[in-house]
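One chain comes next, on its own, written out as structure tokens in the form predicted alone.
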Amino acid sequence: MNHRGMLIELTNRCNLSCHHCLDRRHSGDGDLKIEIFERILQNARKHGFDYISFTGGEPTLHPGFTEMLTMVSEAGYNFGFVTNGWNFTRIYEKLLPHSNKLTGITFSLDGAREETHDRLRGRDSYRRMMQAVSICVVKDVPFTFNTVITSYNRGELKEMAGLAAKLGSRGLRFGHLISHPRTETEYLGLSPAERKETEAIIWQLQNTLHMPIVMASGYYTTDLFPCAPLKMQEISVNWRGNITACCNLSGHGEDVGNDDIIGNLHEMRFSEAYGRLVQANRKFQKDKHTLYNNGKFKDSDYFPCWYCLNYFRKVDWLSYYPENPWSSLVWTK
């Protein structure tokens, strides 16, 4: 059975200030309104969605987080959430009454070693995350890890996979860094060639460990539409109530292209916004097919997230970084 999920950004506030985080995504100035969340729960199932994933920011910082757990569970959705683990000792008991609907918790792991993880996420973040993992092991709460590949941790991919397996994780997902000015000034990003090198290591790890190891969409592929959002298996709502083409795209702020924002649930019904998303996806797929069939595809376009960043005009700022290996690859219409 195919499950369809919704990624809901509960807040853009966060208790950490990670170096690889999108500049304007976690600026600490807003939470999703409870009434919008209630509207989503009332309507999403009509369109085949049966799973909710809480994201952020740090979703556990939402003042209504406990209430939302009850709401999603009583509405019959399975759910999970992504967290840095810092607050887990405070909130984990709130999860236990809903364990029959909790499919798993995803912890952000950005280094196999404490110094690497803390270099990106801040002092004591590794220790707090490991405390959270220990609670999950004792309480039999399923968990996985998510790793953003950066120049800081790319040498620890095998170590992170081994650590995740040792701790009892049900899986490890690697994902490429989403480019933005902060990551470029701190030299966190990888070149196209370096990305391919890390992908080769990850594909090898898949064959050496019994634990599931995957890559988030964004890796080099000839599949023109590899990700769940473009297959309408997943849709995203940010903390403002915007339905967006992809959660990664919406984090780039409003000073760049914002055609990825489909509609706002404060202003329209869920069904109307969903219908607009379907139409926007059809246009996107048609445009990409046309570019490909006309022989205008660049090698970088086979990195799907990079293609979308160009398509929605999210990377024009790279013109100010001519030495960056991606700067010559910006596609302008």
Second form
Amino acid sequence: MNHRGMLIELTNRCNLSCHHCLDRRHSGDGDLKIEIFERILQNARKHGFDYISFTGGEPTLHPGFTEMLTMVSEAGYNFGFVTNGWNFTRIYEKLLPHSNKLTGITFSLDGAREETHDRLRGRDSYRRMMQAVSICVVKDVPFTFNTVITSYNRGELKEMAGLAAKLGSRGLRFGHLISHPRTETEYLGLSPAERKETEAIIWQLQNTLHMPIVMASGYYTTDLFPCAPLKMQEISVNWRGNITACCNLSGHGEDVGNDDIIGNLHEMRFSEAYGRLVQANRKFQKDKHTLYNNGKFKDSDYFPCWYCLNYFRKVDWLSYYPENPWSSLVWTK
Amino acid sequence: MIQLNQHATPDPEVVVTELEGLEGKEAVLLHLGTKMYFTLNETGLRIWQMLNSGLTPEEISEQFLKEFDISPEKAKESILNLIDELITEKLVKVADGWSD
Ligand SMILES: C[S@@+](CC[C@H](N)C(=O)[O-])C[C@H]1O[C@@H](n2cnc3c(N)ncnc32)[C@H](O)[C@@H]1O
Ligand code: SF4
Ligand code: SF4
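Having seen the form predicted alone, could you now give me the structure of the form predicted together with the partner chain?
Once more the chain from above appears, this time first in line as the rest of the complex follows.
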């Protein structure tokens, strides 16, 4: 059965400042208003959404997180969230009453080795996550790992899979980095060729373990609409109450392109914002077909998130980094 | 077998997580090298904490008699058994000079 999910950014606050993470995603002090959350819960089901996933910032830092867990499970949605794990010893007891609705927790693991993970995420992060994972194992809470591939951890992919399986994870999802100026100054990104190499390793890893190993959308594919947001199976809402085209794009682009922001739930009804998203999605699909049919696709455009970043003008800043291998691939007007 | 006057110390590669279990406090140990989990009940956790503060099995046993309603023989036996198990699982290391 195909689930349709709402991905909700609860806050842009975070206790960490990971090297690969966009500053505005973690350095703020804004939280999604509970009234907006309530409206989402009231309306999402009418449009066929049955699953809620929390993200952030660090979602567990939303002051109403516990209340939101109750709201979401009382409203009958299945839910899950992605977390850095630091806060888990404090919140896990609040999760347990809703375990019948909790499909799983995703922990962000960015290195098989403690020093690699902590290099990206800060000291003690690895051990804090291992504490969170230990609790999940004892309390029988399902969990998976999410890994963003960077130059720091690309040599540990196989080790990561072994670690995840040994720890009792239900799966491991690798995803490409969405670059921004900070990741470029720190040389975290991979070139198109390096991305393809890592993908080849991951596709091979898939058959080596019983645990599912997948790649998040963004890998090289000739499928023009390969992901849940483009199939309208996943909608993102940011902490300001904006419905956006995709959480991967949210906040990126140094304020040049903002067309991914579809409508704000403080200003319009859910159904109106949803209607606008449907329109925007149709236009996106039409434009992509046209570009493809006109033979204008570059090889790099088969990395679908890269395509979106260009479409929504989120990579203009790369012109300041001419030595970056993606810089010459940015679309010209 | 560990002896009553030998020091055994938790391996720094072990991540300890204390949590509330059905029967009070408990803890999960996760060895970052072997990636194996090990659970401790409330008394096991006390033994772990005392090992961590450098007490020998003998000293732990004396402390146990103050904290729990248990005979000296039973205390020593369960403390030594648990420490032996922790050694087998590489969760604690015996101080230099020890051999089996
Ligand atoms: C923004 S975080 C929010 C949830 C939580 N704070 C955490 O780290 O799990 C959600 C996921 O996005 C990933 N992420 C952060 N920056 C990214 C980037 N530039 N490109 C791709 N994924 C990124 C994180 O590693 C994490 O797995
Ligand atoms: S990736 Fe998550 S934990 Fe790291 S800074 Fe971003 S929001 Fe915080
Ligand atoms: S950025 Fe585009 S291709 Fe990537 S997941 Fe989002 S909608 Fe899909």
